[in-house]
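Only one chain is included here, represented as structure tokens and corresponding to the form predicted on its own.
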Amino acid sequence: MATKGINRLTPYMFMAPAAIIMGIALLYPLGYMVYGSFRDWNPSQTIGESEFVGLKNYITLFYDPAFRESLSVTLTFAFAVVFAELLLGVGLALLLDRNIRGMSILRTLFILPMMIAPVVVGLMWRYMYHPTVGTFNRFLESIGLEGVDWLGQHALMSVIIADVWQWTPFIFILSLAALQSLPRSALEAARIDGATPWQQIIHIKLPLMMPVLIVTALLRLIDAFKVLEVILVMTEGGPGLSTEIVALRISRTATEFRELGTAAAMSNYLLILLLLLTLSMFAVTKLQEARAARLARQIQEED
């Protein structure tokens, strides 16, 4: 019995050193940030020299209209880009889920935006949005229309478009992989039963893809909450607070305003929000996985 117990523990013993190192690397900075959020801390002093203020930073932020505005901009930006990227990415995957010549070249072209550094993406779109020499306004003027103040009146929409351009390929690649892993027997059975392509998409492909799509959406949603470089280069959070997301406000609070405790409290607010979203998405994923499993069993029984 003792030998069996040791054999069961052997894999965990081999994993323990790496797990301990990863745990320290993850938990120590997190604990340091939580500890710092309860103190009136600035870069001129060590965290031990700072004054303990309890929940003051959290309460101040809760009633701070600028922070709430940044949080509202972040939520609007994150959900808008994820919705648009899902719509376009899944649509492209459904359109290109077929044997066509040059498919590998098309896939390579589609993932190119993901490979460009965020700072370069920000500079590129900033120049294209330029009011006088930008690509978009020059095109509008060429067809007799007035130029648009892209990074002024339409700043948030402009940074959303830039993010959608860069990260739609991520959704496309994962959606295409999910499509190509679907059981072909289910699709063949649907064709034999006379289902139209649209009915196959609605009743078979999308339900079976849903667990993958939910996880993909969660990954993009978490990443969208942390976008910094593109917005910083394109608009610097302006005009006003119209494009100042929480990540940018945290950076400014820590570096420009030198309020490290307040910045840590902002980070914790953002962390709590992301944890709630993650738990909600995981719950939905479990429900969708159960639904997809029932659908797959139903199709097999009908075959």
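Numbering follows the first chain given and starts at 1. Whichever C-alpha set is largest while still superposing within 1.5 Å between the two forms counts as the rigid core. This structure is a prediction, so every number in the text was calculated from the model and none was measured. Compared with the form predicted together with the partner chain:
- Relative to the superposed core, I21 shifts its CA atom by less than 2 Å between the two forms.
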Given for the second form:
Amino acid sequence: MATKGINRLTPYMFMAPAAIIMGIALLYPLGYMVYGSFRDWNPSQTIGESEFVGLKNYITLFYDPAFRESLSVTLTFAFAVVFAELLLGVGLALLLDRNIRGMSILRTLFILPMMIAPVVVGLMWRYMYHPTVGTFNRFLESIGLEGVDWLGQHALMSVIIADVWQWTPFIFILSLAALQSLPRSALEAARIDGATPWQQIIHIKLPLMMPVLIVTALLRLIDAFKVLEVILVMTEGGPGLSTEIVALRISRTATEFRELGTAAAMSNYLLILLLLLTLSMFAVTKLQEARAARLARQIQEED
Amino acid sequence: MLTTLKRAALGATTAIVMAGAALANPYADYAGTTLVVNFPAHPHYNAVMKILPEFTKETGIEVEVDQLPYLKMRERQTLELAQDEGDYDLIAYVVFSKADYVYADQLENLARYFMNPKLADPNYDADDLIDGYVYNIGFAGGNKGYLEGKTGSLFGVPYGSETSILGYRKDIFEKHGLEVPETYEEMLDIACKIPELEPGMGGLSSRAASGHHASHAFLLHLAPLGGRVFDDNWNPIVNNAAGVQAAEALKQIVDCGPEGATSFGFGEALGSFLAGDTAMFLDTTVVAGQINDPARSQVVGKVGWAMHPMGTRRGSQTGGFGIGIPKNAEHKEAAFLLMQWLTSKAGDKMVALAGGNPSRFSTHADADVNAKFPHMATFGEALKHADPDWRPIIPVWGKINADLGTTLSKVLTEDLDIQTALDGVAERTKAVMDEAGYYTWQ
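Requested next: the structure of the form predicted together with the partner chain (the form predicted on its own having been shown above).
Entire complex below, previous chain first.
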């Protein structure tokens, strides 16, 4: 009897170390943040000395126009960059999915931007956008056009361009991998049936790539919500609040305003937002899978 | 026999007393101690690093320095000071940290050190320390809680402090027969004339980027133009006539400034002056060293200095760093000795000659220092008008400062109406102050 009990426990015992480490490493900091978000906590105090204020931080934030503005900047930024990156990344992958000589070198070149430290990317773009000595305005002036006030009047767009430059390769490389692992039989069948290249892309390649694309987009979206360094270096959130994304506001709230509780509450709002996004993405994939399974069953029944 | 004995005893006592006198070294008890200090990476503290070996040689006290970028330094200190036993014996703090540290009871009151005859040097001459700096950086608990006053006391000594000064291009001014501006009106007038006289050149380099930079630039004009952020009852008055005038001055300066000025932080503003893209620079004295460094500057020898122009009154900024002893320090007395040595007349002169910012009137007037840095006399004159109340140093200032800075950035880039913008700041500031309890007694 005892042996049976031990036997039944064995798998759990094997899992225990991983579960414990996960609990400590993941849940403890998370719990600390949630706990902190209910307190009026400034960095000169230990968390124990701070005062419990219930949901006050959440409610204040909800009505805080600056936080709302930075939330809307974040949403605009995140969706704009992910949309542009998907378009360009998948497009590039479709173009380059063939046997070209020196492809591996080309691929390495393409993913270089991704490997550069974000602070360097920020600095680089900041100098390129410089109103007088920057590359862009010099070029525009050399062809007789007027310079653009990149980081002034068009700050959000300029920041989006820099992010697209850095992260399109990520989508490109994953899309390329997905493309190259597509079942050749489906494509051959389409070709034999006389499908044009466009039809192949729209009806075969893209639908088959979809699961990978969804996960990729989700990863990028999560990342885009948290981007900090590039924007910090390029604009510091300005002018006004026009590029102050939530991650930057959180960092300023903690260090400049010295309100750790509010910063924690803000992080939780961001966490909830990301969680909702992730769940909805999962729901979409599940629905698609269910639809595919239903179709497969129908086809089988028809046979 | 008795006399002989007496004489011998007397002789022995004299010998002991004399030996004692010869050994009288206030540092003796602390020789061999190692102090751990936290300084920012900043031109003044780079100069301090050069003179620290002299301190060790003179006193036998070793000093280990943890030098950090100044924002990082503040973060580190916040964590260190909250612990029971800290790593630092002496810290340099940014002026606006004073409110936080003193309020959280994390800095030593310096009274008990200056009272201690074994520690306090009678020749220290505290009256020679620059008043505006002492009250702005070292004092707490006086008027308004952060200024001089009967209830205040000293928690730190200014060290690496700065005031504002007007730098101008002597060659450009001479070429066009321009007079060095004495008043705000003259300065603004010249600032907008320059782009016409010298196409491609901006009038005056100013910070203007969203946040702290724009706020700093605005406050720089607010004090001399007669304004304040709060009245005596903590009501925000930043939106009164003087406030509007200061914001208009900032806008005019930026509009007549170099291209892209709206996104300038301190680095860019200084950079454009060093590159010769602007004719004037109105900001901290800390830049003097860089302007004459040929590796960084294209305007070496072409820059003259003048006092911060006058509006309705004189009022240059006060800022920079002070040094204080954390409550949780391990070697407080030795730390005091270091603090006293660094800020003494001799120490202040030594650091000035090494390229630092002196904190004493006497150092600014010193012949050796002036021979090496001829601008020092003008700086000393400007310091007499250093205004310790040009910006409030209260715990909630960080939040108000950020709001002021982002709103002004909207004025500069999105053409938001100045009065509307400042009214908004005043209203939000009022709410912040109310929540922080500043109206409890009204």
